[in-house]
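Next up: just one chain, as C-alpha cells, the form predicted on its own.
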Amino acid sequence: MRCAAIIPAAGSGTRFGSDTPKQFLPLGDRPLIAHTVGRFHRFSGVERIVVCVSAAHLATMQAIVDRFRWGNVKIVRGGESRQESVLRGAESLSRAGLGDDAVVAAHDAVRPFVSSELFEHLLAALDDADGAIPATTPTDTIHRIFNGLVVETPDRSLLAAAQTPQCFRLGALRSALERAIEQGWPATDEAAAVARCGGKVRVVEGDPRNIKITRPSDFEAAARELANWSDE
C-alpha cells in the first residue's frame, strides 16, 4: 500500500512559556522535530512526509530539512488550527499523486519515540477499517465534573487515552476534515472526524514510551530516553 505521514507542526507554544515553539526547541544534538520526521523517515513505505508549520517557521523548518537531506519531506504552511493543518496536509498529498486508498499517519510533532512496530500494528489493523490509532488506557480515576462537581466517573475500562500516530485512508480523513470545518465540529484529534463521519476507527494498544511532550520537565525525560533510540 502506499504510504504517507502529515506532521502537524504549527502551534506556536504560547502554553508552553517558550518564545520558540516546543517543536524546535532542541532535543539532544538537534531540533525536538528532526527526531519526529527523522522516525517516519526511517519508516519502510513512507514515501512522502509533510510537514504543516506557521509562515514565520518556514524558513527554520526548510534549514532542518536540508541538514538532514531530507528529500521526501514536503513543508507545507499550517492553518490556524490542527484540523486546518492536516487538511492542507492531506491536500498536498492529493495534489502529489496519492490516491483515495493510500495510508495517511497524521503524527503530532512533539512525539519522537514512535516505533516501527507500533506503526506496523496500526497498518495491520487498516485491513478492515476506515483507520486505526493507538491508545492506552487511563490508571488514574476519570470524574466528568460541571461547575466545580463531580456529576459522572466513567468506567476507566470504556475509556481510552488517544496517541498519535492515527492512521486513516486518505479520502476518509480528507471528506471528515472536510466536514468538520465546514461545520464547526470540536474534534480535538483525526479518529474523532473521522468516527462522527461514519468512519470505522479501530484502536490498538498504545506504547507507553510514546510520550507526547508539553511541558519543559517532560524534555528532561525524553534527553534520558534517547539513550534507547538509534540514531536518525
Ligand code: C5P
Second form
Amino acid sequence: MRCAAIIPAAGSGTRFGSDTPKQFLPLGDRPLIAHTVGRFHRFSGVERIVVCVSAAHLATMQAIVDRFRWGNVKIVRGGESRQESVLRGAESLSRAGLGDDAVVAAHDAVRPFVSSELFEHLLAALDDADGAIPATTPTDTIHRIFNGLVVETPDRSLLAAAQTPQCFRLGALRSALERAIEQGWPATDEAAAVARCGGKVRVVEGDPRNIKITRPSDFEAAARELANWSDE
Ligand code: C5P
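Having seen the form predicted on its own, please provide the structure of the form predicted together with the named molecule.
Every chain and every other molecule in the complex is listed next, the one we just looked at coming first.
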C-alpha cells in the first residue's frame, strides 16, 4: 500500500495573536511544524510528505527541510482555504505518480504529538472504509447556539471531536475536495467533504495527547509534553 501525507500549513494563524503563524514558532529546539513533519518522516511506509505553505513562508519552510535534510518532503503553495491547500497537496501527490488508491493522511501542522500507534490504527480502519479519522467524545456538553442563545443540545454520545491525521484514498479525497470547493461547502476537515459525497468515514478512538496547538497556553503544555516524545 503506497502512503503519503499532506500537512496544510498555509493558514495565517491570526487567532493566535502573533505575526508569525503558530506553526513556525519555536517549540524546544525547532519550529513547531518541524516536529510534526519529523513525526511523519519517521513513520514507516510514508514515502512522501507534502507541506502546503503560503507564498510568504516558502523560504522559511525550505530552510527547515534543508536543515533536517528531508529528501522526501515537497513544499507546495497553499490555497485560499484549508480545502484548497489540501487539494493542491493531493494534486502534487498525483503528479508525483501516486495512484488514486494510494493512502493519504491529511494532518494539521500544529499537532506534533501524533503517535505511530494512532497512525497504524487509522490505516487498519481504512480496510473497509473510504476514510478513517481519529476522534474523541466531548467531555463538555455541546449546544447549538444562535444569537447567543441555546437552540438545541445534541446527545453528547452522538458527537465526536475530530482530530487528525485523517486518512483517505487519494482519488476519493481529491474528488470530494473538488466538489466541496465547487459547491462552496464549508468544511473544517476533510472527513466532512468525503462523508458529504457519500463516502464511508470510519471513526477510531482519538489520542488525548494529540493536541492542536491553538493558544499560547497550549504552547506551554506542548513544551512540557515534548519531553515524553524524544525517542519516538
Ligand atoms: O486554523 P484552522 O483549523 O482553520 O486551520 C487548519 C489548518 O489548515 C492549519 O494547519 C492551517 O495552516 C491550514 N490552512 C491552510 N491553508 C489555508 C488556511 C488554513 O493550509 N488557506
